[in-house]
Amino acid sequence: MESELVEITEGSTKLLVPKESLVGKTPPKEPAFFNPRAKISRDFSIIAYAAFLKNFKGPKTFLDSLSGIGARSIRVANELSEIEQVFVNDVNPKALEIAEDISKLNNVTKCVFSENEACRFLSLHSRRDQRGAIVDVDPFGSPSRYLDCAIRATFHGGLLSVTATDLTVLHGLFPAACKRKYHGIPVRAEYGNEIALRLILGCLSQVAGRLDVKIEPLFAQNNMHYYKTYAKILVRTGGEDDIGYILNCKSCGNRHATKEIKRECDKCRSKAELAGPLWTGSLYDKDFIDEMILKEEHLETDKSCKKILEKCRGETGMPPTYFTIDELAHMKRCAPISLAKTIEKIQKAGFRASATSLNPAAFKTDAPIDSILSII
């Protein structure tokens, strides 16, 4: 029995989606996969791509290696006038049929459709004159198997956006699998989503290093089971990558980035955990976030996007990892004080502090844990 397709609208684009994907908790993979709860992730993609294209010099092409029904790629073709050509690829012929119908529904003529395995598709675009200004990899589970060919398919100065959905691996339930897929090990901590994003970027950076290029993270975002990073791909010109570890002490709450492999907390001398190797540099580029905020005003996206981007701008330049107000209240054995009050107290004590986009009840600061507990 053929699945019924229903019409919905995302941004300013009409989509035809399997009816079952709108009613169940887990969207079915047959006849084609579509996740309605990933709308905000696609909204952020539209904003990020619009911000990136403003200053990109070269053919403005978009490569969607795992397109599904083309929700992201056809939105790019329809909503971003700067884009010249969109390549929509998937291994599922039924998904591509739906994608072609969606393009016709929106009168989109920029799309080229192909049925191919993702790495095969990306390899066909690895020649210099065939590469994409923007390349997207959005798989089920880990993106690690696609990173090598995705980097090769991205122009120098181009943007590579990568999604991961294997949260149990990235959050430390299967450390061996995480080490195998991401070349790093997580720790189970309050800020596990940030560790996950840093593991993805760390893996991407290490793969890029083998190809003699480097990454420059511009934006990172997560909601529910979606982790997505956006990084510029650049020819390597020397210098060290921001690869290291995060030391996490469960005894006193101390945590910080380090280049050294050490297992002892430098505050309480207890045995500490070590997450990594992973990306220890910034997750956001301030100028890029500023441009995203400007672009967001002219695009039809979820209202929450602007608030999240403003938090991203506020936390640029802050050290890795964050603290939650509940975590601190538990350590002090008292009721939590408000996030705004906590940030205000830390700032008045002479430290930097800001809200974080990664957790609505958390903040980042350059104050050490003993100072934080003393201040609050």
Ligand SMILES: C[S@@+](CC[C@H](N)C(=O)[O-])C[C@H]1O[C@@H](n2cnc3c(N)ncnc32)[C@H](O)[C@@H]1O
Second form
Amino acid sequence: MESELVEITEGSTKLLVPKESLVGKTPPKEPAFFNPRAKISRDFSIIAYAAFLKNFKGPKTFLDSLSGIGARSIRVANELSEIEQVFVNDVNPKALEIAEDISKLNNVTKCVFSENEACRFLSLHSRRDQRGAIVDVDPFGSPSRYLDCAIRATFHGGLLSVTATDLTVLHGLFPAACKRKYHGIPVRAEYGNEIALRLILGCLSQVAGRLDVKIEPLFAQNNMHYYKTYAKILVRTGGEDDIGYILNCKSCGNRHATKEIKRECDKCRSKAELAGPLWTGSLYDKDFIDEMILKEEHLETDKSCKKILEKCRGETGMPPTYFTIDELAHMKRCAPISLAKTIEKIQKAGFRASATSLNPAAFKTDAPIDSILSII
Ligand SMILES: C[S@@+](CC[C@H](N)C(=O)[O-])C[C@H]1O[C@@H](n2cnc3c(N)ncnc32)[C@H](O)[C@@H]1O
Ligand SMILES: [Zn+2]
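Provide the structure of the form predicted in complex with the ligand, given the form predicted on its own shown above.
In what comes next, the whole complex appears, and the chain from above leads the way.
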């Protein structure tokens, strides 16, 4: 049965989407997959790619390895004038048919369409002169099976963006599956979304290491069940990667990054949990975030993007975990005080503290847990 297509606008691009994808909670995979709720994720991609292209010197090509109906790639082709060529690939021929119609609807002529398995598509782009300036991997569930091919298909100095939606795995419901897919295990903690992003980057960094390149994270973002990381792929020049563990103590709330495997909390001596190996370095590059904030002004993206980016800027250089005001209130057995007040009090006590883009009711600080509890 032919599915009805409906015209909607995302950013400044007209999209034709299967009518069924606009109703109900989970969009159907047939005839082609489109999730209207991933708009913010695509908005952030448009901003990040615009910021990246500003300083990229090679051929400005974009490889969309799992394009669906091309919502991301045709937006890139239509909304970023600096992009030169966009490769739109999916295994679903119906999705590609719709993608071609969308490109015609927007008078976009920079797109090349292909129907290939994603790894095959990426492998076809692994020769130096065929690689993408920007490569995107946006699968159903885990991206881990595509990472090798995706890194090989990314220009040295190019940008690789990777989405993961396998929440149950990344949030610790299935630790064995997480270890298999991401080479690290999570802990179940209030800041589970940050651990998830760090596991994706940790895995990416380990795969990059095998291929003699390295990653430099520029931006990371989570909304709903979408986890997306943006990392530069660079020639390896030696040095150690920012890979380690996060120690989490359920007894006293202590949490911090560590290079060593420790099983005991250094504050209260209780048995502690360890997440990792994962990425313990920065999730954001401050100059890149500044450029994203500048680019956002001129793009048709959601208003909330700017607020999130400003929080990202404020938290660069902060430790790799956060505290929620609710968990602290629970530990103190009192009503939570406001986030702004909490941050102000910690700063007044001489520590660094900032809001975090990853949770509207949480903050980052270099103050240890015992100091935080006595300050608030
Ligand atoms: C989450 S959707 C992509 C959504 C799209 N990037 C967007 O922003 O709207 C995943 C897509 O991957 C395609 N797909 C699944 N397995 C694939 C494979 N092994 N190779 C290529 N495409 C695949 C599906 O047909 C589906 O369109
Ligand atoms: Zn402890």
